[in-house]
Amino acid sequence: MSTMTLAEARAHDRKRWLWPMGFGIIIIVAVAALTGWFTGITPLIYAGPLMVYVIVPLLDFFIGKDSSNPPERVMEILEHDPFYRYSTYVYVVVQMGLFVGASAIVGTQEMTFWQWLGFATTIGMLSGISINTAHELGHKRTWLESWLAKIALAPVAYGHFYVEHNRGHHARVATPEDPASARMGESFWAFLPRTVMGSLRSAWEIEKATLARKGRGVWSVHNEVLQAWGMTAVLWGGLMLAFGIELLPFLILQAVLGASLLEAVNYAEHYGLLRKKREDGRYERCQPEHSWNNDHIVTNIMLFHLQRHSDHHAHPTRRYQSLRHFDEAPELPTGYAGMIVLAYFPPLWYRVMDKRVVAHYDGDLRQANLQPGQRARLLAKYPPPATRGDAVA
């Protein structure tokens, strides 16, 4: 590989500098929530919702899109660029330096119930997000990243996802078996706990057909879903014995509200999507048109490009800056934050999101995954082409 065609690749990705803003943005929050703590400005305790609920989206905004792609002759090249690996285990450094730093503040110092409710909202934004990290480098084949993969999932206690996302949802994306799949008319509030229930199901499911073929028992160091859960247990346990038992309340509302932030961007990906059954019973191959994308640069930016997820899930070993965008894959109408934000309002994720479910599938719902209770007003409220055409005639 010569000095020039590195250069090259490098110069190919209009991003490359940014990337470590992934990073950039949890020491910016943090920030934020210590100046606010020793100044006694209680609201910039709250800069980790403050940041994804309210500035992302409108940088999103009012910085746009970028839809560039790498030219397929640059593609190797930037895969084995180690700047892009060193960004993510970075991060995971940061996150965890921040989190033992946040929970010491809760843990040894007096403050108000606002101040502590501050801090645990700020920390779960960061667990929430710092999921996505573990999402990229546990795709990874290297010993390092797989570890650190687990390791950026032990304080939001949700090391199973590890498991079941990489065994489980890439192999039942977009169909109604897999329970990270939202369907059209499923509210977020209706999905959250059948998700986070379904998911923890399958990871343990999935990780005991593995030992089985292996030949060992389920209750086994070898067993993934143990060793991750291992390691949040090793990690509160630790900070509790460190910063006393009263630090229980702060670990568990941060990793409720990290781990609900996971999936309001999971409702998103692949609401409504479905995949077509092939005459053998088993489902069509994941195609870009099975994701929601999106383009929008700060979430990008802060996500590692998790919303290019149609070429995530074609190539899921495929790094971060190399992800194209596809012009066929359906579009989400703004980044993944501002998309959280309208998935906790129902009747406004259903007006903006169900009419581009109809649009996608050319106004036939009975090609799309429909929640099973509504499918019957859906199909009422948007009928097929065949049925308005059975109407007419």
Contents of the next structure:
Amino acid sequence: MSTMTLAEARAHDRKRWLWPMGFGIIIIVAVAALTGWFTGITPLIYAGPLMVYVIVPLLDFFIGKDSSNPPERVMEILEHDPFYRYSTYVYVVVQMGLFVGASAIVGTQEMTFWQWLGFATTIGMLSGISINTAHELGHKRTWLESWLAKIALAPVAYGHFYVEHNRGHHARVATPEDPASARMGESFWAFLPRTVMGSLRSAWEIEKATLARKGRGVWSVHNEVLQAWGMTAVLWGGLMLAFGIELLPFLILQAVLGASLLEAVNYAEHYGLLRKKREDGRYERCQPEHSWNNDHIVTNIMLFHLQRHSDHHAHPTRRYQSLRHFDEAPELPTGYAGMIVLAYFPPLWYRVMDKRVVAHYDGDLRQANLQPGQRARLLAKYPPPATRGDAVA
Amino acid sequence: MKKWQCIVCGFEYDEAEGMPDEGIEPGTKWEDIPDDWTCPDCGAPKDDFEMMEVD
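The structure above corresponds to the form predicted alone; please give the structure of the form predicted in complex with its partner chain next.
Now the complete complex, all chains and molecules, led by this one.
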């Protein structure tokens, strides 16, 4: 059997030269926003929300999907190819530069309210997207990658995500106990406070238990949640020292927008999906069918394959370049950018998604993760097969 | 008897206790667990477990 060289393996990845666009896209947004600032064309400063809510959904629609998987032996080689890692490192550096640069402009320059709001929303979008980069890095165990993950979460003040996502969300995904798995019949606006508060509480409890096992109290320098928040305090504090305390509303607003963007993505990822409980009280192992998958190219490039979410949860330590498409995984109708826009309008969301959950469970919603208060209504609207038979008889 | 921990989600496998519900008898050593076994909580493969300090 001949062994494959790195160059041969690389030739199999159709998206190889697109991956650097992960950070390329945030540079494009920044250039557009700066052009808007210097030319006085204020709408351009809103390049962030324009990109996320309008341009990327349209690009997904026109460019379409890539559902190909490189052969297994190719992926084994690509898994160790440092090229892919470098794009995530560069992303964090670029993101930090843009964040500090925007803070300098907002803190020191005279501007109208609409210009200020443009910077806050654009940087908010970039901060939200950087949670995704932190997510890819935060699953890795090298010293550099785990620290870059924490650094990437500092601007958006969401450092507890690092703890909660791996040790909370990955263990409880697609169960009613997971604050970050949305239930069918739960609107995004009901999910948002539940996931934010639930994830905070969970991160704190997980860290408390971890520290207790090592004989330490929760108020310790070893507390990873406190470490991450400490980085935000140092970053925000330093920026306010340099550019003025008036920067604070900007910092808060962009963080709120960034975190909400991430939570809208969380909302889509497991909506209505449920792992079965076994007789011993444990949930079945997480399979590809417990996460919504999406193969749209543009959003997948922008998000380092986050939308190959079914494989990510079934095999959480695979690097982004090796995540596969599975035919048995349920598929979202479009990429996350379009799904976020839908999520903001619950009636539209239900119209698009509820029938997909029903189809995924072959009409039997008793197998789905349903919002407790909506359970009776949903089962009446979509009667499970047996009940349907009874009604006929 | 040793304990092993999943590096993704923190699940612990205790050799002394095994996992009888999965057909892994109490006292089963880590090396005797099948290679295709995965973390029951998050699905990480056996390779992604590390040995914990023995109390």
